[in-house]
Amino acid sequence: MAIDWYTEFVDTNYEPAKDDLICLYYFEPAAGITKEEAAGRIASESSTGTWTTLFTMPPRMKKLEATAFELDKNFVKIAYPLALWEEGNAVQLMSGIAGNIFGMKALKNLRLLDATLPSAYLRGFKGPHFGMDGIRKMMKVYDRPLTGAVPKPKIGFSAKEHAEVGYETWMGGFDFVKDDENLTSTSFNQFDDRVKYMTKLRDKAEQETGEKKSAFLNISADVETMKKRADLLAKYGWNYAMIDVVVAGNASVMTMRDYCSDLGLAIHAHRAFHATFDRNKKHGMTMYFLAKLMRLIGVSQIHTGTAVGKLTGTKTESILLADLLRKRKIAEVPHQCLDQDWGSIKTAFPVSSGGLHPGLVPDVLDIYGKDLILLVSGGIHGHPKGTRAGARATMQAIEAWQEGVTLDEKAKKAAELREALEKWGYYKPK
């Protein structure tokens, strides 16, 4: 009598149904396990299987089995019947396609690369509230990247000091001031105080420049606290809230998406913690699928790297991530990502940040184009003439890219950019 039944979950002749949810995995079997058995174990454990044959099972459950249907070297595609998934529940989705399977001894390594979400599954989600067009309308910026900066050092300023750095950032031409991932509400910089100081200087900057100014203020905490902080932001006329979406968790982001939307707040998604599971190229989950998940559950933008700054990530990865967030239809790239039609789900902005300065701006814009949120922080605050001059230098670098001239050519008539290039040149942080 057979003990296990893993190979029953493998069928290389299977033709996926239109509403199947299809996952792409990279996998490495443990010693003594064939690739076919390993693929069957993934499909089994993430759907209706278990480690042994059962005494009885209703015949109808056969239709709920996941099927590993395409094996190519160490890559496998698995099709999951739509009925396995609760409508509108990204938490349950991740418990299935990225749950116990990562702990199986039969697998040396396993990495979730992507999943095609069928239209029948997408119907359970609202996606981003505003979309890129809505954000641009909100900020009244249409022909260039949106810009922002974190006061640096990222934590340590008082609420008043933080706002003063923010004011200089706005006055240099930037659209946003951003809290960093580990600044929420500390003894020396209480959230409520920061909001009040920031509001006063935002209003001052708007009056003096005639431009819309905003901020990504970090509300990350338990859900009830996040709601209170979102209420405060709305009370003071802000249009954004920032959440550390990975550490906060899918459930809280799903809740806060609707809560913030009701208040007219877009969500800036910081990806802190992501590299604990997406940096290892053989195990875990890709940043690509994390970004897909966040567009699904409705953030307005998420960090996607720079390819030229201080954080990991290649040019190819950055372009794929940007396309995933900004396009309706995505084409399959073998062994990297699957096709996806987002239907009526709105777009989200990619956010480029990490070790940038004016000398690197054209490189980033060559990768992303103008539809992104460009965060340059240390690269403005470290300017020889200070934050305001650093922000101006960055705006001048953007103008150079738009005009199709080199930074050196632009710097002949742009003093702030010239001073930035004298300090950093085209240095790429390591």
Contents of the next structure:
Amino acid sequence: MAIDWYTEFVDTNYEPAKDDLICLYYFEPAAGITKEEAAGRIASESSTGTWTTLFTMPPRMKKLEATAFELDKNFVKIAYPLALWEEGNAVQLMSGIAGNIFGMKALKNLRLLDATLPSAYLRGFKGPHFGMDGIRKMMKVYDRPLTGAVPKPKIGFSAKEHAEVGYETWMGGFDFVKDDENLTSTSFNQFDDRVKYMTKLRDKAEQETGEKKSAFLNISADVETMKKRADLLAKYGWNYAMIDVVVAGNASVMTMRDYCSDLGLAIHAHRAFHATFDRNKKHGMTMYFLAKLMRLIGVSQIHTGTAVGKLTGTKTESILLADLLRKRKIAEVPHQCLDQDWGSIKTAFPVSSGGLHPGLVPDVLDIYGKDLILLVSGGIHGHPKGTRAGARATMQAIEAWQEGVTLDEKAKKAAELREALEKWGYYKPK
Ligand code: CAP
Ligand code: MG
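Moving on from the form predicted alone, please list the structure of the form predicted in complex with ligand CAP.
Up next: the whole complex, starting with the chain shown before.
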């Protein structure tokens, strides 16, 4: 009598149905396990299976089994019948395709690279409320990347000091001031105080510049607190809320997506924690799939790396991520990502941040183009003449890129950029 039935979950002749959800995994079997045995275990444990044959096995359940249908080197594609998935529930999806399977002894390593979400599955989600066009309209900026900065030191300012740094940032030409991921509401900088000070100085900056100014204020907390903070933001005329989406969890992002939409707030998604599961190239889950999940649930923008700044991530990854967020249709790149048609789900902005300064701006814009939220923080506050000059230098670097001239050329007539280049040059942070 057979002990297990894992082989039932492998069929290399299987043709996926139009509505199947397809996952792409990288996997390494443990010693003594064949690739087929390993693939069968991934498909089984992520759908209907268990470790042993069962006394009761109603034949109709065969239809719910996932099928590992393409094995190529250490990559496997698995098709999941649509009926396995609850409509509009990204939590349940993750429990299946990114759940127990990561801990199976038969696998030395396993990495979820991507999943094609069929249109029938997309129907359960609303996606971003605004889309890139909506955000541009809201900010009245159409022809350049949107810009923002986090006050640095990243935590420690009082609410009033924080807003004053924000004011300098706006006055230097930036669109956004962003809270840092670890700043929410502390004894020395309470959320409500920060909102009030920021509102006052936002209004002043708007009046003085005639431009729309905004901020990503970090509401991350338990859901009930996040709702209260979102209410406060709406009350004071803000158009964004920021959430640390990975640590907050899919369930709360799903709830807050609708709550924020009703209040007219876009969501800035910070990805703190992502590197715990996406940094090891052999195990975990890609940033690519995280970003897909976030566009599906409906954030308006999410961090996608710089390739040249202080944090890990390559140019190729940033380009793939930008396409994923900004395009309607994405074509398969073997062993990296799968086909995806987003249908009517709106676009989301990529956000490039971490270790940037004016000297690196052209590199980042060469990667992303103009449809980007560009965050330069240390790289403006560390400018020899201070925050406002640093923001100006960054705007001048953007202009240079748009004009097609080198930064050195531009710097001849742009004092702030010249001073920035004197300090940092084209330095890539380590
Ligand atoms: C950037 C940043 C962001 C990182 C996050 C920071 O500051 O505020 O949190 O960019 O990384 O604290 O490091 P600097 P990622 O511009 O001063 O480096 O965007 O890769 O998720
Ligand atoms: Mg930060």
